[in-house]
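Shown next as structure tokens: one chain only, the form predicted alone.
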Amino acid sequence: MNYFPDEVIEHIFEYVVSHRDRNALSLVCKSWYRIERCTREKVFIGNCYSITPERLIQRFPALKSLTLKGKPHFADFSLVPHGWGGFVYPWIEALAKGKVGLEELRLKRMVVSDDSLELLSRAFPNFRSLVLVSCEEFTTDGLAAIAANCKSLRELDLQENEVDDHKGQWLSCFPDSCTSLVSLNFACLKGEINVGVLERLVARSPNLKSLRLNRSVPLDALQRILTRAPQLVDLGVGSYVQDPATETFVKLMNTMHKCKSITSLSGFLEVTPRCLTAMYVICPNLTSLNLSYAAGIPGSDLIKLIRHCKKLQRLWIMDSIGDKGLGVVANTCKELQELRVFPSDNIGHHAAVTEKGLVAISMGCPKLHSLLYFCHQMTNAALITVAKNCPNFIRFRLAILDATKPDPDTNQPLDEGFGAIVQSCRRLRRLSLSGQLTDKVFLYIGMYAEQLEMLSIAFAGESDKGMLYVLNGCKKLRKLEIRDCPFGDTALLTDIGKYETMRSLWMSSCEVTVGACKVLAKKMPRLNVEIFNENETADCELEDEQKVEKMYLYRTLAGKRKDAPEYVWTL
């Protein structure tokens, strides 16, 4: 197959970065195979059972920068019980005895110990780059330790982990000779921060181009950070809290017309929105604003604010803003890509959004193609005007609060809604479900959702067909989340071939018994077939009619994992 020397064929490997293009290429020939395996620097491993990292090491000798998931996506609902696992601890330790060069590690939904943060700082002395997304059972411990130890640490980001503070002291940790930083973000923290020690650390990393800080960092630091600070690119703030009419407040509009250079704006956990007129100044370049965690920002003051956001391509923002304010949203953010709409928790507001606000988006951000939408109702004729009115979208998760919710204005099931996004969107990857559906639905999906990879599914459906319907017609889906769905043995077992050629299949609250699963890990071996009751322990009797509560099924090189909890049987 080549017609280059090796040297030019790794070289022109260099310019490869997409995980995807790099599995195809090492799928060429056998050449290609042992070129792309010893220079491969990134790894990306969605289920951190499916391997070993012992194995990883051995295919992937040059590794520099991994990123490891844990805990199946159904965790962000607590669907997952405390403890099944995901231990981050067991692939430093084999990374470090393989010295491997490791310079970057992003996890999701993985336990990171302090001894695994401590290992981590020591074990690799270029390491540059921590992620943590939705993490837990670390404190500020294992953090003081990574600032330490990392001397050339260029980025650690905290994102919505559960963190134990110990005196909130860690900043302090990082030596006076670092000057490395490019990126820092602590604002899932609840508890105090030296803002001293702060501001010099600002102070002295020249090349900072994104910070996001926590509810305990006040606005008369924030406007002293940005004045040591003017080459951010990427602000989050924490505490807003001010009297406009203050000497700081005034310091802070001044500081603000310096800061020319923020393109996305992020956080206000505490917020006095009559300050938020300061930031006006920076909104004409913002192209990103995630607004999600301001509770605080009445629907009137969103409304203000994105009337200045005219670049924003990304939008993260509160239900509060109401159908009105995504109006205004759809009037003025032409280049929107992406929006996400969350729930608010104001029990009983009147402003939260419905199918109207989404069909003014689709009308007025036709390059919209990533949603997340919570909402109180939707109408089929709705999607039927958002599929044609943005057919480019590759994610669009629905979800109704009332999960079973029909058609307020038909009192029909939202099956020709979802099919019109199906067929009109054909570059699909990602789709979320919510309302009331019936198989029809999925014959829908099975039809012509061609390039889908990610379906999550709940309270729909009306027998084992919808489920066939999707692993018949998905030849793409690489993950399949159902709960609460009337599908069962017939539905789990007559295609099991698919499953060979997907990631994972999670299944709760289903009609799916015990022997279903057994037979199903009897005739494919290669997959892990996890059950669990949390109520019940490994030397309980399960008989085969029982119901399984929870059951996640997974394609592995590794084998039965050796980590799992007394109420987890691996089949």
Given for the second form:
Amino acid sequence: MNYFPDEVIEHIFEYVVSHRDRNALSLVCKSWYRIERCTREKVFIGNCYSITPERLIQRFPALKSLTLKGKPHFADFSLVPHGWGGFVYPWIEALAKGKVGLEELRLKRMVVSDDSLELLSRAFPNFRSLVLVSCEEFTTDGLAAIAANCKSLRELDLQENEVDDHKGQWLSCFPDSCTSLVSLNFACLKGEINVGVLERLVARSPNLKSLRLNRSVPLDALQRILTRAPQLVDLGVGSYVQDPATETFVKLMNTMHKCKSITSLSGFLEVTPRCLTAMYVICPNLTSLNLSYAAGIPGSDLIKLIRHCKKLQRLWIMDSIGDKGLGVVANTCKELQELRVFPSDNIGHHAAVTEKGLVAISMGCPKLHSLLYFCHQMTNAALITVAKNCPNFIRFRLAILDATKPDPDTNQPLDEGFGAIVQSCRRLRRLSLSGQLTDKVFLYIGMYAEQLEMLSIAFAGESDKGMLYVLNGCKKLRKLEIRDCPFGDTALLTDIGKYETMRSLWMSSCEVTVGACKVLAKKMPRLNVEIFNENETADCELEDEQKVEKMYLYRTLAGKRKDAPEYVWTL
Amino acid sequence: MAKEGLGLEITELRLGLPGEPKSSMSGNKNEKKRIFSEIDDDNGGKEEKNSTGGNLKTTEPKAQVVGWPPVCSYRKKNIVNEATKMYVKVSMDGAPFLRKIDLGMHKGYSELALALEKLFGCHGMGEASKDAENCENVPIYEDKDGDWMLVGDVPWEMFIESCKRLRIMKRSEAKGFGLEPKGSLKYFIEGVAN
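So the form predicted alone is up there; where is the form predicted in complex with the partner chain?
What follows is the entire complex, opening with the chain shown before.
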């Protein structure tokens, strides 16, 4: 098979970067498998319980960058009880023991203790990049360890984590010798930070490209920081409260003129809307704008700002922008690729965005490929129009605030609308459904959604047939998560081999029984089938006929996990 | 053997009402499917545990389902505060400067009336219940469309959504406009009277 010496093949493999391509290479033949595994530096593990760290280290001795995901996606919506799992400490311990030259660690939905951060900071001399997304359990003490001990730290990126702020001086723990920072994001921290320390840190970081501040950094500090770092590309504003008739504000306006490199803007966690005028000068350069946490900006000011943002490719916004505002986006942001519209009022009393806004966007933004849209209502006609206008969707997630609402114009389920989406968007990889839906929508999905990898279903369907259409039809399905649907044992057990081709299946508040789960677990030893019944522990006798509250199953080479809490029963 | 079509008509994408009524739409559905509104009722009745182990018992008029809408918990916690602030300017005829009031802080017209009285030291609005015709000050507001409206015509929730600024007008100015305080100030008066 090999006409070239190994070194040549190794060199060629250096150009192959994506995980999927690398995985494909390793399957070609034994010698390619060997060469690939010895040269792979980046590994992505979508489920931390699918494999043991020891096995990972054994296969990839050159490992430098690791991405791990822990809890199931529905944990984001409070459906996974506390203590379920996803602990990173055993991974870091094993990597340290294995003397891995770890440089980058990216974690999502994992439990990260201060001890793990401490160990991480000490065990890997070349460690340079830590990204934590939706993680929990660590405090600013752990961050202090990272700051103090990681001599060549380039990136510390904290996104949407629950961090206990001990109000210590973690930022001061960056030594004076630390001048390598490229990216620093602490927007999710609640506590005060020493602004002087921050300014000095920025001043000695000439490579700093990305800086996202938390609420405690006031506008005057922002102005001074921007003066020191005009090379910034990505800025997250913390507090943006000021009387526009002050010298401080005028200074900021002038400073913004020098920040020509900023292409990504976010934050505004507290804001005086009138002060947004200072941002107009950088708006024409923005490709990414995230105002989804800027609850203090009323719709009219959002619209004024967006009128200046003609180059926008990514926009995350709150529904206070309204349908009219989305019309302005459609007229202004012709390059738009990704749009997320979040609900500004969790209870959903007022009608902020509807199907009209989405239709307007689809007409004005033909390059749109990723959508997350929280709205009050949706119609089949609108979805059909959107499908026609935007055939390039890769991700389409619709969340109607009233989860089983039918089409308000016709009182029909939204089967036809979603059917049009899957039929038109041949490259669709991720889909989230909502609204009143029968089994029909699943028939359409099974028939047309050939590239679908992830499907989220809630309060939909009428019978087992719905789930079966999906399992039979979607050949590339990797993650299926279902809540509150009438899918039961027949659906679960008809094609059990399918689950080994998928990463995971989540079913909660459905019609699945304990007995069926037991049968599945027995027949498929390489699946972990976990059920949680919160009001009982695993010691209680669960009867076969009992309905399962929550079931999470995933393929694994690691066997049953040993760190499951009491209420989780691995069958 | 009955002659059946391929059944492909089910795959036909079309809008509007289905041709033939499906056979078993009704009976089974209600037994098997836990529909959204049932869960709403459940939440009203029993206690549900959320992920932090606390009890999620809501007294909201529309009960919430755990995890819907699917907004991640970090985002939920970090949005709440700002959104409830609704500061609007309040001007009073004859006063040298304006004030600001947070509409989100008040639960109804009566509280608003009291707050306005405190701000400007004016009387009359609180007494509207007793004798509307003798009310010295008439509260009006500018709505989202830029029109000036009499305070009290619409329910409170609708009012706070559309109110952009307030003005306390002297009754003498309004005299030419044929105000019908008992009818138009219905909600306002009812609120104050309670």
